[in-house]
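In structure tokens, the next block holds one chain alone, the form predicted on its own.
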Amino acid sequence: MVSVRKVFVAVCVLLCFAGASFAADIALTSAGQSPDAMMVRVVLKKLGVEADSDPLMKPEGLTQKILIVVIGGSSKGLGAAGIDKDQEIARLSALLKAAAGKNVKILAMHVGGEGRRGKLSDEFITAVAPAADKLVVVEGGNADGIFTNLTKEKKTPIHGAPNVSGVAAPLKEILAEWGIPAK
């Protein structure tokens, strides 16, 4: 026969995890608003992993082990989200000095190739990239070596992709690494 007390322990366990809403343990956001952090997480969901989407992600909001910043720029999108591009350059680097401060991961993804550079992507991959802890980025996007030069002093990986869902292949090998399992 079970115990009362066993009943009761068991009870207000399950009444403790039924309201208890667990983080995933990566965030993503834009840098820049454009629709590339939206294809990223597709690819994160098709890889069987969960992530905490928002693209006006806070420093406060932070509480993720790996942060993920897909950079390109869009004037629409900025528009779209009410900021302009000095505030979201303000937004990026408090977000990226918190997870610095708070030893978050933080991985810099540019997706859109040759196609998503120009002026405005390019003040936010200079924002960006010198924080980042590694970087994936398609073809194209580094044709003239900026991310390279950014990186330099510290010598941070640049994995290369062909394409959109090429990406899945670095970003599942990054993953791993910092403890992320993906399918």
Contents of the next structure:
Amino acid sequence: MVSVRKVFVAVCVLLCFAGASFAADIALTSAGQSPDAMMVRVVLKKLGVEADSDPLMKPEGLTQKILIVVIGGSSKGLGAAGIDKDQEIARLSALLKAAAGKNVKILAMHVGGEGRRGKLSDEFITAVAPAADKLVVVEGGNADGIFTNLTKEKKTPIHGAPNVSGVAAPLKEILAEWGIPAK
Amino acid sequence: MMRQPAASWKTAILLLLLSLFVAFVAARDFRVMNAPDVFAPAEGFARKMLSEYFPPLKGTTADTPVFIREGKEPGGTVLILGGTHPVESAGILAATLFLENASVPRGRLIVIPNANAMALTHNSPQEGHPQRIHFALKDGSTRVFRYGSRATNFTDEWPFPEIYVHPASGQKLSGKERSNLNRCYPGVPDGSMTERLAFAIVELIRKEKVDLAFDLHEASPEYPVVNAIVAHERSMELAAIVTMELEGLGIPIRLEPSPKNLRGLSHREWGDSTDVLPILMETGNPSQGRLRGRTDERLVLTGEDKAYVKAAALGRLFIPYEGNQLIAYRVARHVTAIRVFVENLEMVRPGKGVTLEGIPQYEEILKQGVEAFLKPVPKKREV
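What would you give as the form predicted in complex with its partner chain, now that the form predicted on its own is on the page?
The complete assembly is shown below, putting the previous chain first.
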């Protein structure tokens, strides 16, 4: 008779494989807990691209090929998540380090324009932009050259967009380049 | 014993009469604020009272009209709440524009233009606010809207506690916040008048199975959450879609999440207590702010204030301010945002879409003013 333990192990192994096969190719997270990540999720949906979205994604949850980090600080959002700015930066540092270690492509996006800049957002920009492989920045977000300066050394390509709806075009192009077809 | 000179008796009597006269005029002025505003609902709206959802409210100053229009085709239900804070006139006027212009082919529309009627019966002390705002209509008549207070009248909510402990969470706030409807949700059936009012509104949302509900506000230009949508996590996807569409229409709006640890507010408690998708919206209104100068009807209607011009130049404001914030602009923002939300409701609640027709477009409100979409009403005030 097959022991209960063996059955349990078999079920666990099957569930692991099932989980792996259902995971999307893209992981979507926030840097600063603003709702801008939700807007990028809506754009991805419109492009017919599935993403595993978790605003508080941790390194151990990163099994995808691409990591999209949507930058934008919101004190209300941080409060809602029950974390502070320093905890968020620590989470992001660990996540970006894990992504680099697993050869996961990193796309940093800033879709809030000038309105989503300021002391709080700038700290998240500083934490994320240097680690990105590519950036998409909505008009006004890079008016003072913060993204340009932070990525100068690495020569990271920065794609512009007129507004959040307009990020669909560069997003589609980048994802296609990284092997993810979009509508 | 010395005799008082006759002149001093005369002066005393004169001063006494003068005091009585001032008291009479002030009392009459105070009492006249009790006369409700008159609305001219579009055809098909049924008028109910909030007390029908929570009978203990009947006959109290908290009871307020609820207007419901049912479409021929079944769908979802949308609630628009104006006047949570009656100093935030754009909310009342946006709700009124829906009430007086909307036809509803599909689903249902519920409008409560004066959510906190108890805050409409007085002004905030020492703020120098006007008592009313006026709109001249094309037919020569005038529409009058009261400009009340942020808080429930002292005569309905007295005495204040030193500290207001929010009953559902234990959160501690300043005592006066117990008279702020948007700190009292989900309400208490046997609580203070404002808590009972909050309870009645939540009962309405529950009993009418409201799918999407709006709480319309205004905020000072120096406050970070202005020209903004605040959304419960359940509403966030819909709010993100709407934010993008509004941006495409040239109406940039900030989207903020409802903090889980800030209790008593509509965008948090409506969502936690019912199945509704709650949305709170703010426009920028200099007559709300602390930097403002003379606070009169002109300021409420135009938003023109030289101190705000200076503040904008110093980069201290959270809205683009070019010398004014017209009431038409503030109302147009609310009306257009609601329209876009309703148009996208079906996407997140399949089978619960609502169709609204007859709603003025953004540019129409900007060009023709709010008054072009207000209907004439009988001169005698409804009681």
